[in-house]
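Next comes just one chain, in C-alpha cells: the form predicted on its own.
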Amino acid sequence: MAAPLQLYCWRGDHGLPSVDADCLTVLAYAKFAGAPLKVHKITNPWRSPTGILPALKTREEGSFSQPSKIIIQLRKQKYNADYDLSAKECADTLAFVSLLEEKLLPALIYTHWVDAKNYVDVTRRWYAENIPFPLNFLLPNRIHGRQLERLRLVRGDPTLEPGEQLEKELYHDALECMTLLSQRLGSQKFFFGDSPSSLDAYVFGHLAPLLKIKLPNGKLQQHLNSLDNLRQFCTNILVLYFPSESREAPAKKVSNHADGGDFDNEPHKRRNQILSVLFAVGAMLGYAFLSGIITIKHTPARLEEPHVDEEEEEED
C-alpha cells in the first residue's frame, strides 16, 4: 500500500484549521476533492520538507510548496474538485483566482503583516507565542520580511513602501473585489452550485482568516461582515468540512496577554530578555566561526609558558 500524501501546514487557532491563508486553501481543496492526506499541523516551518508552509510530500514526485503547485499534484493523484466543471466555469475559476491574487491578496498581506497595530498586537504576537524557542525570536521577523517582499512582487514595485496612500489603494481594490465575489456567489451555496470547487477553496482561504481573527484595525473585516452571503459561505465550509475547528477559539489567550503577553510581563520579561540576548550572541558567534571571521589557532603547549591567554581571548 502506497504511503499517504503528507501535508505540512501552520496549525489552527481562532476557530480555524490553520491561521495561514495558503494552508487554508490547500486544506479546503483537499477536503473538497476527498484527498486522504496525513496532515501535520506544526508551528516550525523548518520541520516541513521544503522549509515553507504549506508543503505537500509525495512518495513518487517529491515535495511541493505553494497552493497552485500542491493542487496540481493532488489532481495528478486523481483528486480533482473541478472535475464536473464546464469549460466556461473553469475559465471563470482562473479569472476569479487571478482577481483574488491581484486585488484582494495585497490588502490581506497589508492588513495582517504591514499595518503596525495589527502586526504588533495580533500577527507577530501569535507567531512569537506559538513558534518554539528560540526560533520565535527569529522567524516572525523573517516571515514579516518575506510577506513584504511578496507584496512588492504582487504589486510589481520592488521599491514599494508602506504608507497612507498605499493603504488607501489596496483597501479600495479589496473592497471592490469582495463586493464582486458577493455578487457572483449570490444565493448559491458555492460559486458553481451545490458542490465546492477550487475557486471556493481559494475564496475561503483568503476570507476565513479575515472573518475569524479579530484585528484592532478592521476596515476589511467590517466590509466582509456586511456581505452576509460571503460571511455565511465561510461559516458553512467551517461547519461542514472542519467541524472540530468551527467553534470559536477560547478567549484565554487574548485575556491572558491583553497587556503584552509573556514578552512584556514579569517574571517572564527578564527571562526572555536574557534568553534572547544569549541566543543572539550564540548565533553571531556561530556565524563568525563558520564564516572564518573568528578562528582558533592551536599552539602546542610549552612547559615554560603554561598560560594561553591569546587563545582564550579568541574563544571569548
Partner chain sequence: DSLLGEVLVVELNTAEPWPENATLYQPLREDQILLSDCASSLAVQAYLRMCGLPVRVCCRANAEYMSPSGKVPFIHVGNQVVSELGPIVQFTKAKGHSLSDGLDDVQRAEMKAYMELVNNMLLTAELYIQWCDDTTSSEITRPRYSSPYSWPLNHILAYQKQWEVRRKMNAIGWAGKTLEQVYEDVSQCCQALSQRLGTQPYFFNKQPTELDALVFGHLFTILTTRLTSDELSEKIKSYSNLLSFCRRIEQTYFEESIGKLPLGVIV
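Provide the structure of the form predicted together with its partner chain, given the form predicted on its own shown above.
If you are looking for partners or other molecules, they are not here, because only the chain is given.
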C-alpha cells in the first residue's frame, strides 16, 4: 500500500476540475493511472506545501511542484499511465510535450494573462473573487507581471509589449500546433490507442481551459472549436474521468447568464451596504465620544446598577 498522497491544486470552475493548466494535467494523469490521491482544492497558493500550485505531498519524500516532477513521483510509486507504451511511443510523448510547451503554452499564457481584455474581464476577475483577502489584491497582478516577464525572456526580447504584433506571432504558432495535434490524434480516442497516457493528460490540461473558459478575445477558442476531434477528446475525458464537475457546469452557466455583464452580485451588495452603514455609524459615535459631545458617566461602584447619563451640549 502506498503512503497516502495529497494533491493541492487550484479550485475548479466552468465545468472543470481546476482552472489551472498544470493542475488539470496532474489531476488527469492521476485519474488515468488510478492513483489514490486526496485532493485539496484551494484558492490560496501560500497554503500549499511548496508555495505554488499544483503540489504533491508524499509522506516520505517531501513535496513536489512541477507537473513533470509530480508525474515522475507518481510513477515511482507505481502509478504509471505509460506502462503499455512502446519505446517509440514514449519518445513521441516527449516530443509532443515539447511541442506543446514551445508552441502552444506561450500563446495560452498570452491569451489568459497578458491580453488586456481577457485578463481584466475574466482571469483577474476570477482570481480576485476567489482568492481570500488580502491576497486577492496582490496575487493576480503579481502573476500577470511574472507571465509577461516569462514571455519576454522566452522570446529573448526585453522590450516586448502586449499588442497585435506579438499576438499574431504567438497565435500563428499556437494554431499550427493545435492543427498538428489534431492531425496526430486523427480519429483515435486517445493519442496512443484506447487507453490514455501522460501525453493525453498534458494535451487535456492545456486545451480544456481554452475550451471551457469563455474569453472576450477568443481567436484560439474558435480555432479549437473548429477542430472537432480535439474538442471531442477534451469533452470525452471530462465526461469519463470528471463526471461530477461537468454535471455542475450547466447549473452554474444559467446563473452566470442571468447576471450578464452586471458587476455587482446581489448578496454582496446588500452585505456591503449594511457594513458601510455600520461603519459610518460607528465612526460618528467614536468621534462623538472622543470630542466630548456624548459622555457616559459611571457612578462609583454601588450595589445598584450604574445609570448612564447622556448630556448633549450645543456647539457654537
